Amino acid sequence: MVPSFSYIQARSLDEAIRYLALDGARAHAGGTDLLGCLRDRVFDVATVVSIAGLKELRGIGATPAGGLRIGSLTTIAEVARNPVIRSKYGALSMAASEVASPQLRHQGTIGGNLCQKPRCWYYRGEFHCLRKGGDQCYAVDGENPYHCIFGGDNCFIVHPSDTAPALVALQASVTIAGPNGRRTVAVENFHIPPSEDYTSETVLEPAEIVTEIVLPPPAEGLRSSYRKVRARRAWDFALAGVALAIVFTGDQATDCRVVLSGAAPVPWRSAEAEKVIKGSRLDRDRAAKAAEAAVKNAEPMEQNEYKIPLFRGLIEQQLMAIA
């Protein structure tokens, strides 16, 4: 059952920030993750502050610099079908179209997708795990086929977002508003690995809200893509996924970003694969070497070693497709 709580519909961003400063307050946007967390008793809540009516947090439009601004309350479905995103930022459109089910894409927001809580069944279940203030990660000695192979440290969740890896690959940033004003953070630095803090997922401070996502102008010769492998066609989160953003000059890959999903507690950028790709002609041999480099430092758990060949094959296929 969902616990009892007070519900406030904020009439402005400033009002929302003021109410979110109350003890036990949580923000409500699309609600697709919040309601699940409340039902599963992932955290306690005294007040739910709805920001769903704030029109200034919706919409997609050009920036003065020639990039793109996406309001944080813009739905995943709107992001997936937007013609500018589809033509200039293909990885984001592909990632958005892979999120959950059509119903959830029409309800869930791009800001909520970035800020969602982990899907680990110990964290979501009746276990007082490390991330909920306990003294152990139950995945270490428990059922761990869907847990991470990179960056686990003391908590072995995988980051659940599909749009976050694409946004990291495309060098996007988020604008955050809170009691102390506004600030900008690169999406690459927005999520917190367990080695830094295993109780938090993002850099958001109390009463702070993501207001928009900003994409820079696409570089000339940029090609980008996103693909994930999952157990079922709908609903499921990534077993393995990869976002690519590669700048080509002729047939040479002059710059690139390779970001994995379903691999780590945060969107996982593979510097090893990028080193193999940069400055080279992206042929089948180069793609195979890059895919091998991407998984070279993986540290699988007892039941998820299958992810290594899965990632290797997925990355090689996607590199050849984008070439």
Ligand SMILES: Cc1cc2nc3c(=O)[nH]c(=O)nc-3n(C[C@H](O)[C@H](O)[C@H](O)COP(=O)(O)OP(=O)(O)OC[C@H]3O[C@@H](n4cnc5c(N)ncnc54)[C@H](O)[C@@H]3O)c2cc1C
Second form
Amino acid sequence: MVPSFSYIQARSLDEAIRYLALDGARAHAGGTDLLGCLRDRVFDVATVVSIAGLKELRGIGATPAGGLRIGSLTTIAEVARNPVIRSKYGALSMAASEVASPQLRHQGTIGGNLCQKPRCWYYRGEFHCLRKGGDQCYAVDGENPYHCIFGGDNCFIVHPSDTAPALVALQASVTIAGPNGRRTVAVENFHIPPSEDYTSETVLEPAEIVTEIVLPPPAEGLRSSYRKVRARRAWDFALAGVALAIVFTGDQATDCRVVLSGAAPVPWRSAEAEKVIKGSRLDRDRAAKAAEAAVKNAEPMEQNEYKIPLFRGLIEQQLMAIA
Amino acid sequence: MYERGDVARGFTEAYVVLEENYRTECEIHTPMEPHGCVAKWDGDRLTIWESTQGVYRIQQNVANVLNLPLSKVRVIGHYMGGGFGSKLQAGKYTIIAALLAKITGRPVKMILSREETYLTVGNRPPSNMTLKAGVKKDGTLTALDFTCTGTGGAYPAGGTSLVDWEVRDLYKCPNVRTACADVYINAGPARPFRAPGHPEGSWALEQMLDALAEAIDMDPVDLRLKNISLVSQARDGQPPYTSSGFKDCLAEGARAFGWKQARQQIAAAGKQGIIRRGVGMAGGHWIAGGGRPPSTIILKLFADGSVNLNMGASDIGTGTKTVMSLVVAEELGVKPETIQIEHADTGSTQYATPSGGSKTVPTESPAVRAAAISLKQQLLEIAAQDLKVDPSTLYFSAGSIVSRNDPSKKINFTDLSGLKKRGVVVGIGYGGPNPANRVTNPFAAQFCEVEVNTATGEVRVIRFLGAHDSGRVMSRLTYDNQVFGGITMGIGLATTEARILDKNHTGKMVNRNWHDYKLPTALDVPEDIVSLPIEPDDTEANTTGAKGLGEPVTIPTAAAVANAVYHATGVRITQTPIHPVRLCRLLAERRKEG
Ligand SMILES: Cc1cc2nc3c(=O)[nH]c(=O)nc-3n(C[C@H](O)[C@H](O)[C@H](O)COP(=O)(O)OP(=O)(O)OC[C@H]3O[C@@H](n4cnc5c(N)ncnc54)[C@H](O)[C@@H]3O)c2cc1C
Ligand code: SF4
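Beyond the form predicted on its own, can we have the form predicted together with the ligand?
Full complex below, order starting with the chain above.
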């Protein structure tokens, strides 16, 4: 059962920030993740502050620099079908349309998608695990087929977001508003690995709100894509996913980002794969080498070794598709 | 332990002997509506509204536990959002609600949460199976040796019950041995789950037949056609079936699916590229589905010619009410829409067994017909008096009764004096005994095509065909709906569903919600599903010729998918579910072996 809490509809960003500074306050955007967490008693909450009414956090528009600004309350469905995003930032459009189910895409927001809580079933279940303030990780020698193969350290979640790896690949940043004003953080640095702090997933301080996501203007020759493999064909998180953003000059890949989902506690940039691709003509052999490099340093757990051939096959396929 | 013939000798007679281990994972019923009830007392009389497959079973359970006379317990269950076998009995919650209602003097509602239903109200238990099989070069089966270890959870709850039935009974084989053993574990209890035991056994047997067919270079359909039995071999005295459409299910199904052409096309395409296609098929039959007494039906004809059908059976969403009104309409010559049905209420409808075992239509429909015939006989007698003719000269014609000798002697139902006087004529029908020394079983063959991404292990089921002999098709709409639903559920067993217990720490189920426990979604099920009814004329089974349908439709599905995946990839997946977690690893191992 959902515990009782007080509920506030913020009328302005400042008001939202003020209420969020209260002890045990949580922001509520679309509520698709928050309500599940409350029902499963993942954390306690005293006050739910709805930011859903803040019009300035909605909508998609051009930036003066020629990039794109996406308000954090923009729904995932809007992101998926936006024609500018579809033509210029293909990876984000593809990632958004792979999220969850049509209902969830219409209710869930892009800001919420970046801030969502992990899906580790111990964390969501009645287990007082490390990330919830307990003293052990149940996944490390438990049921871990869906856990990470990179960056585990002491907690072995995979970051659940599909849009985050696409945004990292596209070099997006988030604007954050809080009691001390505004700051900008690259999406690449927005999520925190457990080695740094296993109790929080993002760099957000108490009472901070993501107001928008900013995409830089697409480089000349940029091609991007996102693909996700899951256990069933809809309404499911990634077993393995890959966002690619590659700048081609002629048939040369002059710049590239390879970012994995379903791989690590944060969207996982594969420097190893990028190194193989950068400066090359992306032929079958290169693609295979890059895919091999991507999984070379993986540290699989007892039940998720399959992710190594899976990522290898997936990355190779996607590189061939984009070249 | 079951044995017939001489298994050791059977293996010596074989040209090829294969042995393989198989496993099916534990599935949870997951009906859309969770389990629950409302209980309310009026003095010493208890009324319970329950989401159930059988109100009389609940009445009996509750009366027993609370030590009440049956007459004081009224159970109503007009509508329910699915049960699949998990709602054949009262829950602890039923008793708790009744006791709380008594103490508080107020109605009490208890609905289990999804998590609670995942723990306490049953599952299809996991099966660990070994099958050794021998076949001659011409496809004749010589011996089957099957063992299964399973678990009903923490209670004796039919863990391995019926898992060996397909091996024992489906294909003609003189030498068969099966042994099943249950172990207790700290987990929720099993309950009947749509065709208990059968899809599990089929997973082993039908994959084994596929492998045998390949080993002797025979078409998988032909191998099955070679081994059809017209008697139930595993029953005492080996009684014949009242009808068997199994041969037609296989042959007609293969023709309609384009089985031979599909296999030729796939062979011609060769094993190239990352995306590979394959086709697979499997046969099956269901141990029950013949219907059986008791059943009591009351049919009332009112003065205005409208009809009330009164039956205790539940309609568990399968269209029982639709089918029964069609039987009445056929027998009485009235329009189905003039028939109102009262059902599933122990206070106002007649005793019925729960709707399970695919026996509801074959059990209830003959009793409905009998009630209609009884009603007709009474109407004939009244008409004979009114028209002053001998009743044997009268016949029914679209809502009226006419004399065969003198067509001018004709009277509408609504003008019958006896009906006007009494306001109602009541016909009663009872379910009769099943035919002696005969067995009535439904048969099935299913065919499917899959597409496998050999780099990622993703499987897409492209199309399915279900050829089913369930006797007469009573209503095409509800019939096809069962076929589509059964195949959908089978695809769940094959590709997505598994209960996962935290085995190293707590034994708790870790995937106890709808997104971690993966039911197939609309995208996991092909758009292209064909239902091909095979209708042998079964006059022996009962007076409507109907056999059970709801369970056989899900029996061969999972094995057919596994066979198709093998055909596409050359990888035999012996453990459910077939999703990238498993398939990707197997494909990688295979590549390594070259
Ligand atoms: C069954 C299911 C399946 C799913 N499958 C997928 C999937 O396949 N891929 C995927 O990527 N996601 C998936 N999701 C996650 C879903 O996309 C997110 O729940 C959704 O995007 C969250 O958006 P929301 O607006 O509903 O967030 P809310 O539920 O309102 O908030 C989520 C969290 O973020 C915080 N928050 C929200 N907005 C802000 C903000 N602007 N600033 C600071 N903090 C904020 C909230 O306090 C809360 O902790 C799934 C969710 C469910 C329930
Ligand atoms: S992986 Fe992290 S969230 Fe999951 S049980 Fe371990 S510590 Fe908890």
